[in-house]
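The chain that follows stands alone, in the form predicted alone, written as structure tokens.
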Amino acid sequence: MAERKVTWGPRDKHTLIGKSIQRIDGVEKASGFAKYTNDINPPGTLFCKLLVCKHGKARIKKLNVEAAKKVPGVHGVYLFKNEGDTCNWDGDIVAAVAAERSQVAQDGVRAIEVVFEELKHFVDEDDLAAATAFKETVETDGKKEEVSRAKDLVDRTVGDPDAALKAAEVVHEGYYGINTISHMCLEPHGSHAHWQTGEGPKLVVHHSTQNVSGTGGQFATKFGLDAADVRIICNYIGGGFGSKFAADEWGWAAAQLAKETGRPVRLMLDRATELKTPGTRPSGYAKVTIGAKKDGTITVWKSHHWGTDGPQGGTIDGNQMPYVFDFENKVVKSTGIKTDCGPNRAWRAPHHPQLCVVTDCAIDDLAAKLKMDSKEVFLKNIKQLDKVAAQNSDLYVAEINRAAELMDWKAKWHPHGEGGKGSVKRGLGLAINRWGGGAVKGTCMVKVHPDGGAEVFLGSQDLGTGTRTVIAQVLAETFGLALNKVKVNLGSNAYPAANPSGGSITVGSVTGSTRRAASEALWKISDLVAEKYKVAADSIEAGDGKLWSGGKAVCTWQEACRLLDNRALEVMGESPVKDGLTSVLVGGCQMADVSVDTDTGIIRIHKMVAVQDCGTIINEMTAKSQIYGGVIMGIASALSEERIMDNTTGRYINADLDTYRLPRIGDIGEIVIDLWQPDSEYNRGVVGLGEPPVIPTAAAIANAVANATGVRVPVLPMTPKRVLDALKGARA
């Protein structure tokens, strides 16, 4: 075989990668045609309902089922939980009745008698005072101590920042915040899990997960199979956003049950559930003190920051702050606050939003302190990058200035509180991000026929980002098909081991390895038409359904195949290696152009502009409607997202659909996108997209308010009251 390499090509010949094309399972999608875990419903399913705790924390001193059991139609219960055992928060699953139909299973888990201790509880995850002066009773080595719910995690300090603090020519203090916000999958964490016999796997459960390859060990292992008995399968899924890679213990429960009854069973999280229970993004509130030169320059930073992912006691990553930046002098403190609220889980960009909030809205605050622009002051500090994001310090200029040019910033900026006369006030606001989005180890198997048909299959996971497009777009154009002649096989862990979907790597990793696979595959057919057709091996290229040399077709794609001997080539592709198809970090800069109605709080969006590189692109469609779908969570969490804890009761108060508020049409404006490459950037490889347009969002638009209204308003979401009450503090 000649010697040849694997790269993407030169961006000008391409037919298929780089363009905009919808997504190839649309029609499936929007006809109803395709089946989620949740609509798997084969005969003799039987549905499960879930009993929680409703209480902050709880033990249980009575639980009987007997009665349960007894209901007509109902066939198993399962109990996630003991007498003795401790409900640690509003939602904390008890049990699971599995019953002919739903509505049968609720009227068993009516019938449990259940009786809850309601213990000492804490949930106020912002006042930090509140949680140290809280103390609990723990046992460690047999020895009993009072501990207190809030604890030290970083504390570090460079340079020397007391020194620069006095030689600041400008210094501002200020205290930001974000609160949690829980995950809100369209489609619920459940599983739907039935037994076989025979032959093939012992266990089968359509899972709703992020990692269909990974998820079949962690069930052989809690049954005690072999990996091989396991298959897991998910065709579809309505998002995860980093919460859905485990087979969970509800996961567990379907497949015990099912086991134990002999039938199919389904067990789907109801929305509070959902919400309270399968994760939630940390909150994070920080008093920040930063010093700077006349001229902008930062000299100086100081922060000590708080805040809850529920009983852990963790909070956002001190080590990562300040955010992007990383400033000579600095010094640096973290406390968690153990709670008792649902647990964290991974939420798209895990700490980076939150990190996002506090730094850039303290660097705007500065900016209005020194009467500059905030552009130009993140300008100014661009050289003071922190060791990954320096790597891109030429992008943050280009890319600030583009999107400075999208929003038309120089003739709209105007110095914070100058937002017009009259109650409605307008203003700009901007923030950066970093993310790695490299990609990781996954395999695939492309396999071409005799008759020319062509597929490929690869234990990956399609979470409606358009993965399923962007490999058919590579495989197709690697072999010069159209779009239709190739078919893409994924959603099943029986296929070759392949990457999970989260923290924006699944892109690189699954055009990377079919990349290779199919050039791979096309060099060996192309040694036997060279052999044929008597041409150069390393001079035959594939495009318009032919092979071509020289500029001339040689044969066409059937014809070459057909020299297989009828037998179809089988070709293994790997992801990631250092070949230039993939690589790792991108930034990007978003703009926000808001209106404040200050008699009544009320914020719009006018415009974002998001400019956002992400190396080689696949799909210009697709990348860009992740970068819809991020700022639109980022939206989200600056204006009306976030979970709501009675500090009474211990309750997660809005878990439902109708108080826990998302954005509507109406509250999203215009959005404006940019996907910056230059050649520079192409040339780069692919680099994964799905994290970093959610993290500047929710800044940009706080720090425009602060331009409008020229106030802060220190925590987010920033809801009409906090504006009000914002606004009635800066009067006072």
Second form
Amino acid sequence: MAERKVTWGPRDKHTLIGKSIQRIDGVEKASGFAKYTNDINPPGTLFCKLLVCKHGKARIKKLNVEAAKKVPGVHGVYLFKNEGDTCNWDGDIVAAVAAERSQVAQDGVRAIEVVFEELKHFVDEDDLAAATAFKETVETDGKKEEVSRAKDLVDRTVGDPDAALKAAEVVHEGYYGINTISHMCLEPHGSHAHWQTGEGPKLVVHHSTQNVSGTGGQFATKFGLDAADVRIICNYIGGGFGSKFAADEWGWAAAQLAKETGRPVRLMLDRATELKTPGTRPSGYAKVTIGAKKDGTITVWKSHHWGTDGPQGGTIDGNQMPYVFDFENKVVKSTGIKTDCGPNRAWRAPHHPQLCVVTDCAIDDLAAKLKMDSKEVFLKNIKQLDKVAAQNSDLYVAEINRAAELMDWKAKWHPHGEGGKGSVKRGLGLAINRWGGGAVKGTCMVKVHPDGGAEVFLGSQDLGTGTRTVIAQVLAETFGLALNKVKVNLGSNAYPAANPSGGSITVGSVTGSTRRAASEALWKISDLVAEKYKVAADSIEAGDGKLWSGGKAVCTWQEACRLLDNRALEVMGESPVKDGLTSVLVGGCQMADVSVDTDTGIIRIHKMVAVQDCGTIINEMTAKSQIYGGVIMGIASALSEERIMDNTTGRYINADLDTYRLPRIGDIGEIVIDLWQPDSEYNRGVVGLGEPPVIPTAAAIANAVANATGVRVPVLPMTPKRVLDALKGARA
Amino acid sequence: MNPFEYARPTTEAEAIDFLNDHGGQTAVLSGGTDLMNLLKRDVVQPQRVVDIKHVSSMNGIQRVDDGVLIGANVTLDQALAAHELVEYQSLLQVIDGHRSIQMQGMGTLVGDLCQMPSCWYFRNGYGLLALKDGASLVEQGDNRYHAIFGNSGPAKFVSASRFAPGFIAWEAKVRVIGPQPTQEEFVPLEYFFATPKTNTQGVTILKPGQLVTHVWLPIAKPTMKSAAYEVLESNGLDRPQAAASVCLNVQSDIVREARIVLGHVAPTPWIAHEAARALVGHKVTEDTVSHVADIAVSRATPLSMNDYKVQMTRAAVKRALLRAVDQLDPELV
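Since the one above is the form predicted alone, can you give the form predicted together with the partner chain too?
Expanding to the full complex; the earlier chain stays at the top.
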């Protein structure tokens, strides 16, 4: 018998894989039948409200919750902190109150007697001098030490930058920055927990998580349970973006309150706390010097950047600067600033969007200085890539040229600052990205019932991006069935352990394991069919609800499954690693066409072009959705989205959906997506697409603004204030 | 949200009655688009909320002998569709600028006149004047959205009303009733707003037990031309960072009378008297509006972070004037 190998098979034979297919759970979601953690509401559920710190930094001088416990309808109080503890940022959680209704819980919160002693805070994330000057006494091992809030992290020199700078025919110096943003999950972080007796797990937690298989243990350890006693369920999630991998103390609080009260408890963070506490994306501000030849070839890169990720004292990753590009001579320094702001968590493509802004804006300014077309300067340097991206240099050239075609770059291009005579100026910009997106380990179980029913079980999750749908496509394609004849079961840790959804690893992991298990199941069924119908097992193919051999239908799928002799067939599948089903590493290019109203400072997006490779595409529609979402998030951080810390109060003063500004549908312009998918891409296997499309958007827009006006708006988001300030500064 | 009583009067007298209880610690509810936010954040804590939606005399728009009366329950949507208001272009433009369907459907014009500032210190619980240990948080803090006029006193927020500049330019009045059952007064809108000196003073002249039932607009003469220009960052729910409304009496292309009112630049709507006077006797051209806009902002006193608003306001004045005489580039609308 010929060797049986799991592959994606010939591209042109697919009826489902690679097609544009609507999400199979779309109707449930649109109609409200889909239950998110925030919707779990069995009878008896208690609801929580939080007491949080409303100072930059404060010590809890007094904390007495007795009065709260006596409020009629309040059943329990969980303390995150105790008297004497320090709250380290505005929004740091002190206590949760569980009550019959959320309004009663709020009454409970109000009844808590709490006195804060304000401590000196530091939240100024872009002022390196102030951070260096801000000293405080820290005691370690009995030794007292004066410590500054600024700490040098990376200081790396390659080649001979000073000599290269001296020899450079042109030198550009610039300043760039991008502010901290929050994840702004529409469904906040939170859990619904209940304890049960009798059969089954003791603790059942509906948890809004990107990590269904990996969270149970964190609850088990906390409560002295076996992991087998904890059930984690997350069928739908309203956004995570990298911030929802842990049980989190508020998850434990829900479980603890449920234990104490004997009632189910739901604890979801309120909007302000959601923005302040469960993670942000670090800021970065950089001074950059580039030396180059007159033809645009960059010969030396020097940068020093700083910024904050909150209490950890980090900033964007200095080891990846410059981004995508790399140069023979370089000096890269980074300085982290420890601030009394909320902590950071992975944010969709951690570090990459910020690195891209610093690198690609500096290169664009070099083009302006040389009076060259920005695209030509990017192409001129496309052989100078970092080790990871270098594997893709031909791809970048192809993608940049394709994007230029879709943007009509050649016709629209004008030198920087020549964006028109009136007050509204128009311009173009581009930026490029890279990402990994390889699959990780995980398992699934494919089950085929004797009546032909087919389903798959796996402890993964659908972030809303279409994970259920792509799994169903693969299962149905492999068995030759219609999409609605297969069932996907995910969102529970009762199922075989699967990947967390972060790092753009999901689609490769889940479709790889499903393809493997389903292929093996098909082979087993084929063996039975071969024996019964006297055809060669390795000639059997599935399609159109039947099994075929040599172009002739042998039997229907149901007839084949009946051969299973009344016992369902179960096959485990491992996520593939380096087996051809999946791959890793993508490039990508985005271009922006914007106009800038130089009288009001308002920027309008006319058109974005995103050209992106991602290996084998399982579902063109959901792949495009990922890119739409990424581009829109990129537009947000380019134009309006930022955490605003008030230096005086130390507070996050725009932590609401009113002043934390996100774009509306009328703000995003036309988004043109080109999925880069020649056969060479199809043949390399599935690569995740969650993160790459969010990376280059902001830099491309910033460069388009600079092209339109001839003035660099140095710090993103480019609010009307920053645009007008930059224009005024340039005139002065 | 603190517990409160809910009252639902059906007559104006009843409404006044309900508002007078609890020492006037009461709030008026119509659309609720601002009040609900304030209640949820505990920024206001009335003991009673008086829902006026069932007071039928405050519904609808009616022509009266000397103008038009708009009831306190009239929503933005209703106003946009009302044939009585087609001549008041500046007001319709502001309705159109509310690019939120929810706000258009729920929000009322009178509610807009009475809404509280959006100052983030105020909304985060630091009081209307945002003082901490006697010092202004606004002055030393993040004042990017704060006042560039009328900000020498303790109040540095900007008036949140989007319709007040337009109404004032039209010389509108508000009908205020209470606190006595039969008390009724028509107050020129330009005198309705107040700059508080303490946290407990409000942003209008309304006393406890009083409410606005209607806003009155004079008859629009055929030679009157009006327009508004709001500098809006987003195509969705948003508030202007600067705005101007103008009302011009133009005869044979010459401006005979002019009123220019700025919004979102001062603790109250800000009347640019000098600028308006400079326009009288002239044609509205790119040159004259440029000159007039410069005058309108010449006395601005920006805070540490909001110098940009001076330029924005200048642009708003220019564009509102050009828009009034149909000379504004349609791309800029």
